[in-house]
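Given as structure tokens, the chain that follows is alone and in the form predicted alone.
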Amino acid sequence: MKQIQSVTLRSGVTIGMGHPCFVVAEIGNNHQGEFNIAKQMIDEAAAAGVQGVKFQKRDSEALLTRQGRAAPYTGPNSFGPTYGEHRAALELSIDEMARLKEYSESMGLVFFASAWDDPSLAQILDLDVELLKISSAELVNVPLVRKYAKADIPVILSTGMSGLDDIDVAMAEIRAYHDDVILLHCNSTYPCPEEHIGLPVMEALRERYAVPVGYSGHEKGIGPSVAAAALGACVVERHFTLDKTLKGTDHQASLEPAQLAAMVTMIREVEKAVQVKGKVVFPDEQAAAKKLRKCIVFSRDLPAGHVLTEADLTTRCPRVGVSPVHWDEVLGAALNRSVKHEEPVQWDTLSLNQPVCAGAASS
């Protein structure tokens, strides 16, 4: 496999293989356009143990056509009678985002955002962020991707809705300026059925692009996200909400604080569980083996000189004599002395036809 680089942010956080999984609470627009709710979400995300909080920024006039802005939007999740008014109601001002960035960083969190249009990207860059995110929707927007790349700031690129040809184009655009890019495998269905997630795709992306690869999950639960960490995801990003029942389309595919905290805990457990790469018998296991595993014992009283058969032997706990792994070596040996029923077999009790190897002699 090609050498996969890591990406180090200005704050010193390193994202990549061999480093702790960078867990991100995607706050997005689940703050409902309210600064105080956004600040509370940062508090809850920090308490859950994440390393990053991500927001979204849109400029309705740059994002939508006049017709798109004027389109009626009157469903149960609407924040305004037209789609333009709905989108505007969910936006925080750039001054509010600057305050949220300062607050996040005071708590040791990486603050970043995805900008969905040129004016929003310019505003986010003015915040002097250390990380950018290109959303799955904007992956094919070559002029915008190029502007992201020209900023020369590490980029997370989400790959939902995209085939490999599309990803090839976006990656070429970014790599024309720098190599600090992280790919996220993603299915942009909200919520995403588990059978459509495709976690093994992460390995295919690592092989193809030789960059750190993570997972942006939209499933209802947390199992696939934890499994992604076990499969080497360097980033796990999940949408976050204070309450799944709030008005809005993202909340049902988002995690509430207790779920987010549980996921972070499980990811950290998984990281410990995959540290050992080879089969090792640890000292605690050796102590357990002495208690739980059996040794060969004599099944009856036997005289000196007796040649052992299977009828003369059985196995019993604890293992204070020769291990049953040497059963065939013990069969046919002669006794050097008389022995008692259930007495553990010891090597020095036996006269063997051939010498026992050093490893067997110590077992």
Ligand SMILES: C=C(OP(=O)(O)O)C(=O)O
Second form
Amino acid sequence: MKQIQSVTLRSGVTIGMGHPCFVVAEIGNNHQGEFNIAKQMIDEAAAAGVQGVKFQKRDSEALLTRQGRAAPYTGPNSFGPTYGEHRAALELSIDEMARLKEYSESMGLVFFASAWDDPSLAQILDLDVELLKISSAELVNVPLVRKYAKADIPVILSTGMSGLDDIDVAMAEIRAYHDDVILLHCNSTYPCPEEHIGLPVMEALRERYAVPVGYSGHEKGIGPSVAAAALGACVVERHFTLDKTLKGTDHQASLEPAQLAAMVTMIREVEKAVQVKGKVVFPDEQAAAKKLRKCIVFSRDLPAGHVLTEADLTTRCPRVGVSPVHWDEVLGAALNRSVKHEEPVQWDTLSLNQPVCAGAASS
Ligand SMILES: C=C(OP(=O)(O)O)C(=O)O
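Please could you give me the other form, the form predicted together with this ligand, since above is the form predicted alone?
Zooming out: every chain and molecule, the one shown earlier first.
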């Protein structure tokens, strides 16, 4: 299978191995169907430091059966008396989406959307987007996934509610047309308990499909999403809201602006923290070692020619002499000259039985 390390979008943004984690504010339908709220959410997401803003698009008629549309939908989170009317009330028009795309891009953000049915996909494609998203819900919808694939635009595929067999099918559909695909590990429980997140699954997906892998999080906090970035997630997508107490089922499992900003800051911190892979001692640590580490000192006045024993030596800060890592090499050495109590041991004061190993002066 062809190994895909990264995917580059038309705007030049590259998502994948060796590139900053692409953080996405999933605005979804948390704009409540209101253009001005959506625009404000883009402002807040940009201020929080994300790279992408994501919307959802549905067409009630193509999404639901007549019966499904007519089903009563009452309760505190309802935006209409039937489920069809409720869903329709939460939609933005495609013209509004076009304006939001232009607005997002003017701020340097990647605008993209998940389309949940054929007409919505056609409308999103008419917007000339540079990136598409297939929601976890639609991963098993072979005819829709095939249409996404035929569009030949980079696509993010989310894998909540799916086992590997379902993902195999969707990946084969997409890869029949192109390889610009990014997988997101996801558990579609809203909110998802931490013990069901399974971040190590990202590595399993990476190995099995040889594409960049990210994380679509539905947990309440931000710790697991930050950890996902530390484990190499190339995308972290989180549902976003202006206020968790707003009407609607999604808001409680979404991040408010301050949380989103904190998450972005932490992701950038951990990205730096995992850059160095080998155990190296940095110059600043050398300075710290000088102050914090001890050296060997003489524990009493001693004459020239004396052969050193444990009783002649001890260790003290700061490290202005031979490091105690060489304790056994110093034992048994003879003194070239007389020394004083608490004087740091220096190599040139000693006649050694055998030469000191390389790097002796650095510990
Ligand atoms: C619900 C969606 O995403 P996910 O499956 O990643 O939660 C979506 O993108 O519409």
